[in-house]
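Just one chain is shown here, as structure tokens, and it is the form predicted on its own.
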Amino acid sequence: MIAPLAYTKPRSLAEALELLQIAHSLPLAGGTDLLVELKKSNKRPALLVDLKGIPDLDELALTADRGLRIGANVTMNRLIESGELVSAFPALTDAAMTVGTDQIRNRATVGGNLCHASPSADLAPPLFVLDTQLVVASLQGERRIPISALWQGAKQNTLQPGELIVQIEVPWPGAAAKMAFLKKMRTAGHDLALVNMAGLLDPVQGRCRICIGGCACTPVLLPGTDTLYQESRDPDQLTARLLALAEATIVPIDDVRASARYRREIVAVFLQRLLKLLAVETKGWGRC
């Protein structure tokens, strides 16, 4: 006999953290992933703690001194509908726009997208290249972790029982920095990513960041790209070196959605396309 599922909707973060101490309790945010798993019987919690009634998790603020602050309950459509964010963080809002349909984006939250820890999470690549920090809360207090420390494996995060992501902190990328996001789907408009990719290029600070999703058990931030960018004399040389680095770093798999070989080919195409987009945006490959 299946045990009954209890539900509660706390009105404060403190209350939610208390409730999450109960054995076999799970937080519920947008529910776009969790409800599917409940339906498939992949998860059987005793208690669902609905976080949607907690105002502290709804902050969306962009300031000159602190950068971007995103509460864990902020939905994809709230990101997209902010004109300031579209201008300041275009790769992030472009990624949010590719998450499901409009109805899904009205429910799906930033915190939930990250906590699900999918290797192809659409918000992961832009947040990785932006050096994002996550604020994690529990009854013991708060701690900050880099976003790369959240992924333990495919759909496995490093949060401890009773912990919640409460805020996503995104620093300003710099006045000269440009960003871009690309995604390959089977069905145009509302499918999971076969491969997704984000890049950041800053010719003033000599920064080049590339993150690839869907090609390993976690999103892959290519290592040493700042050095490659600073040492490469022309776009062709940089492209060749980054292609070789990506090929050596990613570990795609064969599954029902795409083959490993196909994913590698998409990565090569996307990387060249991404670098061209960034070169146009920064008006060349000038160095500081």
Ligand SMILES: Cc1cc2nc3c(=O)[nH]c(=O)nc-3n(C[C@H](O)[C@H](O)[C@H](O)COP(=O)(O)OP(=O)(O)OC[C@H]3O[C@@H](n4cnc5c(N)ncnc54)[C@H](O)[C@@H]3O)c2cc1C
The other form holds:
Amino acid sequence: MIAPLAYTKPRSLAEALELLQIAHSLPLAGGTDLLVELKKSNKRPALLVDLKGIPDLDELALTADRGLRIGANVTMNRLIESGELVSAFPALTDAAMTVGTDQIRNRATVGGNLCHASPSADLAPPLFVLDTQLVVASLQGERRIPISALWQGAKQNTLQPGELIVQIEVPWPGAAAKMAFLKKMRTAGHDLALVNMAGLLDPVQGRCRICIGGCACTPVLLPGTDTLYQESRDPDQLTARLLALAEATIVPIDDVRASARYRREIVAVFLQRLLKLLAVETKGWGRC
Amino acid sequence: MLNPLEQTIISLQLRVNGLPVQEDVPAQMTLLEFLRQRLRLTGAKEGCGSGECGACTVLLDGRPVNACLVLAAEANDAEIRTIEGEARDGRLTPLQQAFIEHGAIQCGFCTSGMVLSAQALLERNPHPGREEIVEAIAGHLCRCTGYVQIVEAIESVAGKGS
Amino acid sequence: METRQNLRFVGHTTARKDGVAKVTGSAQFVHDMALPGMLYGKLVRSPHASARIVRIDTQAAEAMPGVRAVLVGGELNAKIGLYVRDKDILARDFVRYQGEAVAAVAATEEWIAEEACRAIRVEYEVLPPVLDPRQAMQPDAPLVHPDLEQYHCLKGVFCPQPKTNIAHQQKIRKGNVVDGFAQSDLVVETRFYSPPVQHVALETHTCIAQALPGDKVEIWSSAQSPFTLRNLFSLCFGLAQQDVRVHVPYVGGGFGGKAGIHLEPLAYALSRKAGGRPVKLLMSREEEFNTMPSRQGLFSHYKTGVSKEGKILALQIEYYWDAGAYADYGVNVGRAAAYSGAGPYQIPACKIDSFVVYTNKVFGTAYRGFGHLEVLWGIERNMDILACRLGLDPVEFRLRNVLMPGDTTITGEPITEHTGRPDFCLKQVAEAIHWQGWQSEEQRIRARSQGVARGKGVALLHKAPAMPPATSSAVLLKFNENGSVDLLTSIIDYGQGTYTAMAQAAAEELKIPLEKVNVPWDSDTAFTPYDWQTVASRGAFMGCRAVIAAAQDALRQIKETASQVLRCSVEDLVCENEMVSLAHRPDIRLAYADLVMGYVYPNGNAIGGPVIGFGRYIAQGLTHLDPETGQGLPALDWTYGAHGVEIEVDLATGDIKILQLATSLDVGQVLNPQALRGQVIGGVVQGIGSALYEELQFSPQGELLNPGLLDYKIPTARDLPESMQQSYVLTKQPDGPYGARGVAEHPMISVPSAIGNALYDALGLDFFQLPLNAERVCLALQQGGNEMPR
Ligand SMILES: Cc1cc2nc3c(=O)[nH]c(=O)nc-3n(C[C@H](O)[C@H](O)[C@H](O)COP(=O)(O)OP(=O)(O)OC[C@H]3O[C@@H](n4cnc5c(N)ncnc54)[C@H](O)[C@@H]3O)c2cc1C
Ligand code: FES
Ligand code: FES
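Write the structure block of the form predicted together with this ligand for the protein whose form predicted on its own appears above.
Let's see the whole complex now, leading with the same chain.
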């Protein structure tokens, strides 16, 4: 059960930011992480500030330069169902589709997924490879941070008390870019990722991005992959070099879900599969 | 304005199974607790309290949600449907009828949630394929039936009508 | 029992009697119940697997507004237990598993009870736990129950060994294994492991108890066995049975986990302390995992001697059951799984020692299959390994050894043409999956280059109800004015469909429409007649036998009255279509409705009276097992079966996809095809959970690491085989109702073995441990094989 607390639902961003000045207040989005935490842990906020009444956080639109602007409160199902709008970002919807269950996806928001800062958050890998920027608001004003700057550690974000993510800005990767998402679960049902991975390959601009989740205390964007790709586009060579890089970069742990060894194994398998997928068209949910 | 920290009791207004409901509830009360304890609508069950089992599923503005992970306060102004509102005047819905005819029930603890998720699917998409049916009920654990007869029951309704 | 043709209800699909209540949400489970003035109970649980309780400070909790009772173990001086009374209601002095309840609170609100529990301070002296049953058998192992010899136990059946951790040792001795091994051409030793798992009934354990004036108690429980519960409860508190009343309404799944007695004594003790207000205890899912019992883990060791011709000559087995902290049903699992512990095979020389051993883990209990899934995991994998070593086809090897009429079981029970035909079941599934023998190593190598491998496997199964020799059922058929009946039973239908089957039998025998049989889902020890327990796949068998007897009794009453009215002898009357008529003059007849409340003559005279049929059934001819040799007759009926499975393995990730799963069971007679299919599919999918995913994981300190559905995964609708087939063999059980045999547990118990065997076919690697999760398969492929458990 949840311990007694206060609840309020502001109607504007300004009001919300004001309310979040109160000590021990917490933002509430879909609640699918937060309510579980409030039931299980000793986290005892005095006030929940429900963000679902704030219109700014509900936006889902294409920007002038064909990028995607996702309000922090957009739910997984809204993302998945918005068809045309997000069709240029298949890895993102593939990832959203693997989050929990239909009931969860009706509540779980993009902002909440990122702010919870789980190392295996499923939206992280696709958003990392897409060079996503986050619009962070506070009473002091707005700032933009790259998505990678949000993670401090496992389930710890770098937001200051009183700060909110308002929007998630995903630049258009260009017509030539291909992307894919893979997720390893223990059953075919719903599960948190033992390992998840997204990749983006743009032969025209010579971009190659790989992000691996669940294998460190934050999602890991492999460093220097553009250069590797530009140096050699031979699939076998690229694969081998990326494998070595991934192997050296990730620091998976043994836990109740999988051993570090198995996670390493899956990373190697996924990396090869991902590169194959990126070399051809990507279709499907990416569930694996 | 009221001191926000004093908003520990929330005045709720919502519709439940088509009827208006007005109640004061503690802010920390979940929608599931509200329905079960305050309204004595016990069709939605708590199988886990953490979003994993789907036994608590109700429809919030037409969409299936885990009532154990929604605060009652969040349902203010919402339209809630629970299993108790499905049959009208004692007449079962075609889906409820199909659950009985296809042996889609054993202990019955998962049944309310299953019926509601399937009903929401059919209202969105009257002719879903097997894949979509499986997806719609994948968030409902059933330890008894092995799911096959549940899928068949939903399919039988999906195949009918317009 | 004669078996009859032309049955109108039995053998046909009929809708469940509880369907409407369940699809409308109106079925009330204890989970849903609230009584006026009811308090909510909550537990303080031990964080340690083994510790001495130094001190418990409850002061702060007691002072909290809303708290009505705080209890610690020292206040309660009564032990509970089914076969060995080894468990305190709340831990006293020592805790024996992580999650064990050490204190409890009852308060006016649930959250107040929770807060109060948090305010209770317990000081522990942590002790080293013993976690492996084989280590627990070592002479220097810490003792989980140092005072074992002082516990009350069911003498002559179970034998806890003082100053050890052995709660029971079941011996089976048939023939001479030493000679058998000497005559064998090949002797193979194998070892297997299956881990503890949870039932995960969707309704967690819950009960409400109220202490009433005059030492009376009223209990509402989500339980499988109201009478056994009442009996154990009465013994525990020294109360008279008639003063304890147990209600069981709808139950949200049981699978064995709700047999026996669990939370009721604690709820009662809290109620007593709170001045008699009803107290509800409802386990959270986490408590369900941490505090409530599970299926026991099992290490199994086999030594098998075979002849060149593929005949098993000798089999020596040690089973080491991980009972956890308390014996509960575990000792009986160790007993039952021993008497069928060699599989459905003719074994001339067999020696089994089945040890049920205490450890510092959450305790084990009955779980669908009652030890048979665990035992068959070893037995049926062992059969494949033997066949491989002999160079024989595994189906053929099984057929050379399978029990046939004329053989005797390892407890000396003769197999007759009525016992059932495992060989037919095996042939059916082999055909269903197009079994053509193992693939060759070349085929496997070819598959490997493509990244996926396919494999097929079969496994046999058998099980008889695991129950004491004298168990019984009774049924009342109470007529209503319109000629309908209420069927009263204390068998619990927690989803299996037993009540529907019993209603079918009642309608069949009474010659009334099925709609006219009402079965209230409301067992009540004060009103519904005695039944031993709803376990062991005995419900439909014994329940229907009692229904048939009750119907005969009711018809006799109806005919007696009718014979006076019609002025004929009872022998000349027949019943059909709710009427009783003269056999030779069908037009001379009376409607049941005119008789069942007594017949009234036109002038107002009346005869007869309300018709209430009573029927009972007691298992007959069963015996205890000889403590030294295990010889005896333990089985009411045997149900045989087999699974055949085809799988596809992702060689890179280790994921198994089940392409096809065929099941054949010798059910004797199908009582309700749709209900049977539901039982089979439900069981098979539960078996898939045990095979692929499920395992309670413990830290080296004995802490349960996955106490919830987040990290304890059970199959979802996405985890089903691509196709499932069921077929049935119908060897009539002579004393079964309409020839039927028990079938509720069987569909799950050889699923893991069949999948393990298919995995061998796919990969050429033997697996010895469950579950066969992707990680295990992947790492085995990496290492080129698996070690047997040490
Ligand atoms: C059964 C189940 C299955 C799940 N499966 C998955 C899965 O497969 N993959 C996966 O990635 N996750 C999964 N999750 C986790 C969860 O659903 C997601 O992380 C979800 O996206 C969280 O979003 P939310 O809106 O519910 O967040 P909330 O719970 O409302 O919030 C999460 C955290 O973020 C903070 N927060 C929310 N919005 C903002 C904001 N705009 N600015 C600043 N802080 C904010 C909150 O204060 C809180 O600390 C699962 C959860 C459950 C219960
Ligand atoms: S109770 Fe809500 S999902 Fe299980
Ligand atoms: S019918 Fe029992 S859980 Fe689904």
